Amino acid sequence: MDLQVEKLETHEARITITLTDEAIALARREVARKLSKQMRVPGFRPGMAPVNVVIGAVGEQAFANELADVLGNKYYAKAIDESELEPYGPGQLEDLKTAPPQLIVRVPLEPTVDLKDYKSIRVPYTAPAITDEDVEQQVQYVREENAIVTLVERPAELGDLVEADVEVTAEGKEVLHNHRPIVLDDAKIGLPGLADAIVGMSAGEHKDATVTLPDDLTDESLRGKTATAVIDVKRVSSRQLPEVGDELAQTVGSFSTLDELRNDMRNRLIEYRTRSSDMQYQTQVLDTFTGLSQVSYPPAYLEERLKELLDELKSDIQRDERMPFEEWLKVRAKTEEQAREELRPNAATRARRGLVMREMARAENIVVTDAEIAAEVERTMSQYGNTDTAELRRALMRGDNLRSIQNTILSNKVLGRIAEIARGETTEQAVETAPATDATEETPAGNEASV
């Protein structure tokens, strides 16, 4: 066997295995014996029909396919060993030549990451600030949540709570699909002019109205366009907001005064915004690290990330929209392939982020300990109340559930570490003694990347 290896720009390798005529002849006889045992060849005992007779019985293409399998099983693994390649997945047969006898296989290679001088990377961090206006906005939210709602028999007015079916479309695309109660306030609806269109309608009334779509609409192609709103009002209720004072504070919690409520809200806002700011900073840092790293992977790796995203999209639609994926596609006049291709940029981002995080875990000796897993299992169990704890613990410690827990912990530790590096907190990590986890490479977390 003679071997030639060609590295491709796609992070794959093309292996050309040149075989002897004797090796090919031997493999052809092996295939003929196998096939003639599986079928009746008139005039010959099972397994004894000549090669040309078997080819005539099964066809040249079927025989060639079987021959490729036999040759691949015999010589592919040996070729991989001799070439010292690190395959990411199984190779694909590109060609089987007869003159000279050659087996040509395309092999996806294990992804590689060069983090460059990552320890010198610095990204500015700004801690969030909370203003009095932020706190007062939270007070207004509390007022909204404690509004006194009363069913009325009159036309809707601004500020009312209206139960209505509302569908807004523009140029054949769905902009809004609502069947829940809405407050007639453009700021709450997020679609200027829709509240005014509903004002004056009573329960049981139908209206077709037009609204102008805002300039900050997610779909840039529809910004500023005229849309049609189909409105069916079912019920109208008035809303009376409570006064801002100590009584409001006493209504919503164990507070004696409005000042106590405001202080609690300020503390909660600081905690929430710090957590949110830290997550955004970690994503920013991860993208900075990723952008400065040299990341290579084969097409097969990207296709797997793309499949993951499509599966997640299907699950999200089933859960949030309560409709089959096929119906969702029809509503948007898309094919599954179009939806899949729209996800490709996100899949590429996920691939690069995930690989950089995996390499960071290796470079910084970041692993997950049994104690960390146990703590996370207990935290997860606490969210299930009176569920059978023994059975739940067993379920969490098995298969995909365990891998998900391991991966989440490892991802959070890696993100925390790169944030430390980016802020200049370069104290060397102590190498942990627990074994590294068997975490999957791409389980989307809040940053859409994991190790």
Given for the second form:
Amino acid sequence: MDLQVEKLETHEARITITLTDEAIALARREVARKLSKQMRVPGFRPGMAPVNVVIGAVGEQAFANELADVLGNKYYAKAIDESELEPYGPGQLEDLKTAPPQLIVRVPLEPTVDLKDYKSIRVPYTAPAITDEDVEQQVQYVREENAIVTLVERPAELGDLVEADVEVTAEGKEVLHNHRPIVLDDAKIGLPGLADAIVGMSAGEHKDATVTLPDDLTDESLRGKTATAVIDVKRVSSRQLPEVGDELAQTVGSFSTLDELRNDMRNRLIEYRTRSSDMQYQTQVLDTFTGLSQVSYPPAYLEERLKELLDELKSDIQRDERMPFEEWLKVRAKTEEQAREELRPNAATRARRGLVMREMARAENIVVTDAEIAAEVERTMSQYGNTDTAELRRALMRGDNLRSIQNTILSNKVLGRIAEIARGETTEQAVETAPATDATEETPAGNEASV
Amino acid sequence: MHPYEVLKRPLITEKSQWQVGYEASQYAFEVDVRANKSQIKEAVEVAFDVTVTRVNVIVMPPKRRRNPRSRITGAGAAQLIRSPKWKKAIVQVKTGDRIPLFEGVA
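Form predicted alone already given; the form predicted in complex with its partner chain follows:
Entire complex below, previous chain first.
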């Protein structure tokens, strides 16, 4: 057996295995034996028919296919071992030459990731700022939620709560259709001019009005067009907003003063904004890291990610749209092949991100501990409410569920770590710049091992 | 008898394959029951361009068997199937001569 390995640009390798004639003859006999065992050749006991008789019985092509199979099984694994390649998946037989006998196999290689100098990557992080105005706005919302609504027998005024059927149409298309009570305020309705049209109407009145559609309408073709509004007012109620003061705070919850309410709102805002900006930051950092790393993977890897995406799309459609995937394709006049092609860029991003994260976990020695899994399982269980807990726990700790829990924890940890790196908050960095600062949140052992 | 009427088909079986491997190859044929040794010799020589050194013939006896899956019921149940008698010829050729029809012994 003679090997020749050629690396391809597509992160695959082409292995040419040159075999001796004896090896081929041996394999042919093996194939004949196998085939004549499977089918009866008249005049011969099962497995005893010679090669030429078997070829005559099954045909040239079938015999060649079987031969390729046998040769592949016999020599492929050996060739992979000897060539010291790291295959990602099963190789594909490209060609089987007879003179000289050669097997040509294309092997997808294990993806490689070069993170480059990822520890020096910095991405500026801006902490979310909460201004007093933000807080005041929240207080305003609370006021509106707690407005005292009373039915009145007068024409509607701005700021009133009006129950009306409103239908706005332009060029045969429906822009707005509303039966619910609306507050007469342009900012809340989203169609400037509509509130003005309703002002002055009393309960039971009907009116046809025209409004000019704003430039930020979702339907681009209707922007700036004139629309007709058919308004039927049913009820008009006045709204009285409560005063901003300690009393408001007391009605809202267990706060005794307005300042307490404000503080609580501020804290909640900070928490919410920090979380969302952290997530945004993590994605941004991951993109930066991914962009800087050198990732290469074989087409087979991409195809697998593509299949994952397509499966996810299918189950999403099943769940959200409540129709079979085939129907969904029909509605959009697409073939499955087209849908798949549309997902291809996503698959590439996913492949790159996934590989970078996996490599990062390895480089930073990030592992998922049993305790973390247990904690995550408890958390998931609390979301399900009080179902049969023992059974649920067992279900969660098994197979796919366990794997997905592990993956979630791992990717969260990796994202957290790279965010730390990008902010320059790693232990090493802290030691270098300011030895006194207390930044020993992560285990130093993990960092040392990776250096 | 015309030579082409004599040979009916080559017999390719484990045994006949084995005999092909003899020093002087032997080839087995099913031949017409009316054919005699000299006719068989001539037929093989004409058809395959070899020199025949010996011809052995044997008449394979007719056989009868019953088909238990037959749908005939009653007294004649399990239909009787007869196979006719036939003549087998084993032809030895001159050392070195070969008949390609049987070739390719592994």
